[in-house]
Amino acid sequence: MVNAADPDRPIRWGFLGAGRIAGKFAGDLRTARGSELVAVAARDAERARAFAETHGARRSYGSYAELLADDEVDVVYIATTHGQHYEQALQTFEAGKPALIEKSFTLNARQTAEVIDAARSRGLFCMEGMWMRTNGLIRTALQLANEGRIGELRSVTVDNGLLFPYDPAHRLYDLHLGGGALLDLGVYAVTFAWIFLGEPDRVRATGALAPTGADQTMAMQWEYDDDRFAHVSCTTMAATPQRGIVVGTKGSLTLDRPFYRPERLIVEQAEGRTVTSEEVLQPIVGNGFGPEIAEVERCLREGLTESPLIPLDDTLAIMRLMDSARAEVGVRYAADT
């Protein structure tokens, strides 16, 4: 485990999963000064071996249990499809290891609550892999909003859509894998609106379902008792602008495509009919996971069990909101019973 008294020793990561996201994360991990990848596990031992060879991991395993028994693994990155996160997270904490759990954290709020309880009861670090919340431009935008740069916040409009032609075998359309636009794409849009406006008082949801029952489109109207509002949408049926716009009484903040990993922030301030515009640019380094990796490193070295940037209470509350939206549209997983 991480020893705060030995800051020179890299934090040793083990990956559950050897897919596309794990590969992107591993690419950024190789350039992180305080971390190293020591092991990877996949159900296919050959796939794990090839991943380890490509990304410089010392060992590979053909089962997740073998990795969790590896004494040299300090922290586990759960990078499988979100339908597997619940059981793997519980197994990780049972093995006494901290975890970074890729979004969506689990399939529903019940599972999320159980995972959080398991981590907290053992005093183990746990964080949702919502890398968006560690992005420098998003944190800058949030700081500007909190400082009143655009006045009192009134609304958020955010969309996240990519074109995935319908294929019942694709994970996005397979309910057994937790398919659907909301948990895969919409979780970013929901989180974006949440960090600026907080929990809504009412949510109205509508959407369109694929023949498999997975949501292809989800649109939500959030309402607040003080008349603030948010429009939040996601779809697998079209490539949308992927823009996040925060509006206040004195201006607006726009995070350009894609809003969850932006390289440009536009700050507009209005005085009467005069609008001034300012651009803040920040190129993405690598695949964009560096700030998230740094936050995990910081938390582990400081002995924190939760990140203040990605609070577990937010993770749970957001999952409850998405449960409600899914129920209203008619998307149901076997895990919901």
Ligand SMILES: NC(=O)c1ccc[n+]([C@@H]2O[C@H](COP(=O)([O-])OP(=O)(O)OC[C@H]3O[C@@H](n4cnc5c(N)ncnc54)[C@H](OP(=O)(O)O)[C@@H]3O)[C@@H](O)[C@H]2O)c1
Contents of the next structure:
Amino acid sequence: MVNAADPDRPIRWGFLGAGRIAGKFAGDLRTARGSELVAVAARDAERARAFAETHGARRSYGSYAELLADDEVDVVYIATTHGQHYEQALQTFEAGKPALIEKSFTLNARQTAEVIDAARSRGLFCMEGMWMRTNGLIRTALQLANEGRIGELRSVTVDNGLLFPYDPAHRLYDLHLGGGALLDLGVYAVTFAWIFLGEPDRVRATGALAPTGADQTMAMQWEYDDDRFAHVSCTTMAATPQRGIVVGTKGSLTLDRPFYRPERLIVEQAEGRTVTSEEVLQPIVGNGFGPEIAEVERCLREGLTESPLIPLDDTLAIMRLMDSARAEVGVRYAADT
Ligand SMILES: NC(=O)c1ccc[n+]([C@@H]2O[C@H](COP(=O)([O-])OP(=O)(O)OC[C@H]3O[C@@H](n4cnc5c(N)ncnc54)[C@H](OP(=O)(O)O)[C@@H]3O)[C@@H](O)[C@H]2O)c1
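In place of the form predicted on its own, the structure of the form predicted together with the ligand is requested.
Then the entire complex follows, led off by the chain already shown.
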């Protein structure tokens, strides 16, 4: 467990899953001053061993249960496909360990509520891996919006699209693994609109399904009683501009590309018909996970069980919104029954 009294001892991470994102995250963990990767578990012991060797982990396991029983692991990073997060999160909390859970947190709001209850009832730290919310430029944009730099907020337009040619075995198209554009790409767009405008009063969703039943496209119109609105879309059928635009009565904020990992923020301010434009640049360091890792470190050292930057109540409310959008478009996981 983390010893807050010993700030010199790095926080020791254990990974469930040795896949693509686990590798990128491990790369940034290596350069994080307050953390180290001590163990990795994969379904296949040889792959876990190879991952440990590549990324400098001391131990590797061929089962997740062995890693959860490792006394040296302070915090678990759940980096498997989203269909696996629910059970693995419950097992992690059962083992008495805190967790950072990749997005999408689970498959639906029922599972999310259970996972949050399991963490809260044991007083264990739990955070959704919504790293976008820890990004420096996203935080700057939020601060400018809250300070009224672009006037009263009126709308958000955000799209997240990448081309993934149809392959029924790929995790994006396989419903058992939590396939679908919304849970993978759309969750960033939904969270982006949410952090600027808050929960909408009404959501209308439309979309197109792949032959497996996973959504390849989801387009939403959010409406608010005070006439604010958001256009939120995602697709696996095309590489879109991946831009997030926040509009207020006196200007706009544009984050690209992609908006969830931006290196550039454009602040436009309108005075009558005269528009001035300012660019704020902030290069991404490494793979961009540094601020997220730092937030987990901070929470664990300060004894926080939730991050104020990524509140669990938001994770749950956003999952509810995505449940209703999926229901409207006809995307069903076995876990929904
Ligand atoms: N934060 C980000 O920027 C970001 C980017 C991409 C993805 N993600 C999220 O990270 C998670 C993993 O994505 P990824 O791209 O890394 O996926 P991936 O490489 O395809 O798979 C990750 C791991 O999931 C497990 N897995 C894969 N297929 C499985 C199956 N059929 N049954 C059971 N387990 C299976 C495997 O664990 P083992 O190693 O144990 O076999 C695999 O290593 C997803 O939830 C995704 O949304 C986040």
